[in-house]
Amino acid sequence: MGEPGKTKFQINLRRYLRENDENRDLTRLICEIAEASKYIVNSIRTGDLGVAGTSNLYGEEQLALDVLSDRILRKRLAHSGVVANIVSEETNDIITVSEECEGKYSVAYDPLDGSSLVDVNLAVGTIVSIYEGGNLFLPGRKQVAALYILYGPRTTMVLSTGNGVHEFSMNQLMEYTLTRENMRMDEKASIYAPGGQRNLYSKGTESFVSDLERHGAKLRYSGGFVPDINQILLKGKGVFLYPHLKGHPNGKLRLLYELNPMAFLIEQAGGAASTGRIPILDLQPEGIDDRAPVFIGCKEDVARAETMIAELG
């Protein structure tokens, strides 16, 4: 694979997609998102944190990083020529890019998940979900691609187009090159990342967490969905949960922007993602702000969570 003299793990993102016979327009879309991430990285590194009286890269009054990240991504998607509709965590409705949906894609994304962590210098990320055509209100199993970009000590993209899960790292030239191919999850977790207040957990969720601890799982929780999922996926031995809580039966995380793309990636790596009752990818979205509880990671642990919630609530 690739140019003479290059190993597989020096292949850049566009070449990797092309040599694996991905759809040309889907490749273009993914590469536009990769290009947008370069500007988001620059904004994070240069401290574009919403300080009044300064200018951003568009020469406008400086915006908060999550709003600026949304604007960067939206402009890239709108000018890609292959997008019909977009919806973002920063918008209140679906934005029509093209009335013609045939042969195009629709994109749901969180431009900067965990943006409140930037000012304390913790890792944050972008999460993207891609569907064929113009309908974004489809079960997550209908996604044709999902990815996240992690802005940490390294900037990495983790991507699936339905043929495994692969990691690409941004090099010194700000190009993404392949670093891990076909990542896989183990059956059981050795780490866990529990979101939400534990005193608000149901009996079933509390029993599940206590069972993880009894079996030696170590708590590893950053407060950011992207870095926590990234740790679980790369180590291959973890589970993340943000469950139903007393007074908040649907948890916190949003289906379109966060849960569907992450569930797609984890399932592609041999893991599982559940509400505690049914697979995340089988949920039918009804609105752009739908939320759901989530147990995501190693298959055996997610199945055990479902069993304990069925028995204890």
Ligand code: AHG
Second form
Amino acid sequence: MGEPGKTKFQINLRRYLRENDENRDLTRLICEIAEASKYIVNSIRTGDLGVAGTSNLYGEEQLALDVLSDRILRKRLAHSGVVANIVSEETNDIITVSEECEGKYSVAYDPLDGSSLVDVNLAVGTIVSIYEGGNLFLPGRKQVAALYILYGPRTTMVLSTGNGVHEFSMNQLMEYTLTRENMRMDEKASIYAPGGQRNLYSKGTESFVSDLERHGAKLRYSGGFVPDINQILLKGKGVFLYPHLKGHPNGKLRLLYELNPMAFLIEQAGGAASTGRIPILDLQPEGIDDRAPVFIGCKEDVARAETMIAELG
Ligand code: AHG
Ligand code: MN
Ligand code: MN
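Having seen the form predicted alone, could you give me the form predicted in complex with the named molecule?
Now the full complex is given, and it begins with the chain already shown.
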């Protein structure tokens, strides 16, 4: 594994995927997304919304960052030669890149999650879900890969192709190199991230959160799904919830390009992700903007949330 003397943790993303015998076209797809993230991080850091790498067609209009991020990502995926269909949080329909789906991949992504947080200099991210073939309306358990890119003090990519969850960090050459391999969640949370308005929580959710607080769990919530999940994964001891709320039975987060990819990553790390009743990855998507309630993180805590919701609603 790797050149003699070269520690595993200097291996770049492409080499890591190749040395783990990943499918060549999937490797190409993941590396195209990594490439796109260089232009996205540049536009976030500099506020330069007409960055090189997006054609100057966009340069004359000051695009919102999430729209620009969507165009950067979509352009690279569309020209990758390995993509059949695309769904993006920024578009209302499926984008057909190739009618021929055999041997290609379909991608659902949130180009910039938490985009409103950029104005207050908080961390944001890109979330990506990848399926084989042309169908994006499969249960999340059928994903062949999922990743997010976190634009924080460091720019990192957390990725799983079904063989564990690994972190790659962007170095000064804007190349991703392996920094954490096979990350694992502990059984029990010591931090919790309660999304949504507390006064709209159901009895079951309220009882779950009070129980966490009684056991000394500390509140850690930034309002950005990617940094909030990243903290729980890297500390290994946390649970994030954006639950069913009075008046919003499906919570807020979108299934295709927010919940399914994160649930895939967290389950690959030995954690769990549930609607409060069934695993997120078992949901059968109906439409592009399906939403679902979510409890995601340490297995024991997600199971306790399910028990309390079964008892109290
Ligand atoms: P987006 O910016 O893509 O619409 O997603 C924002 C989401 C997610 O990042 C976060 O967990 C959630 O919104 C926070 O919602 P509240 O502001 O209601 O807490
Ligand atoms: Mn989002
Ligand atoms: Mn978004």
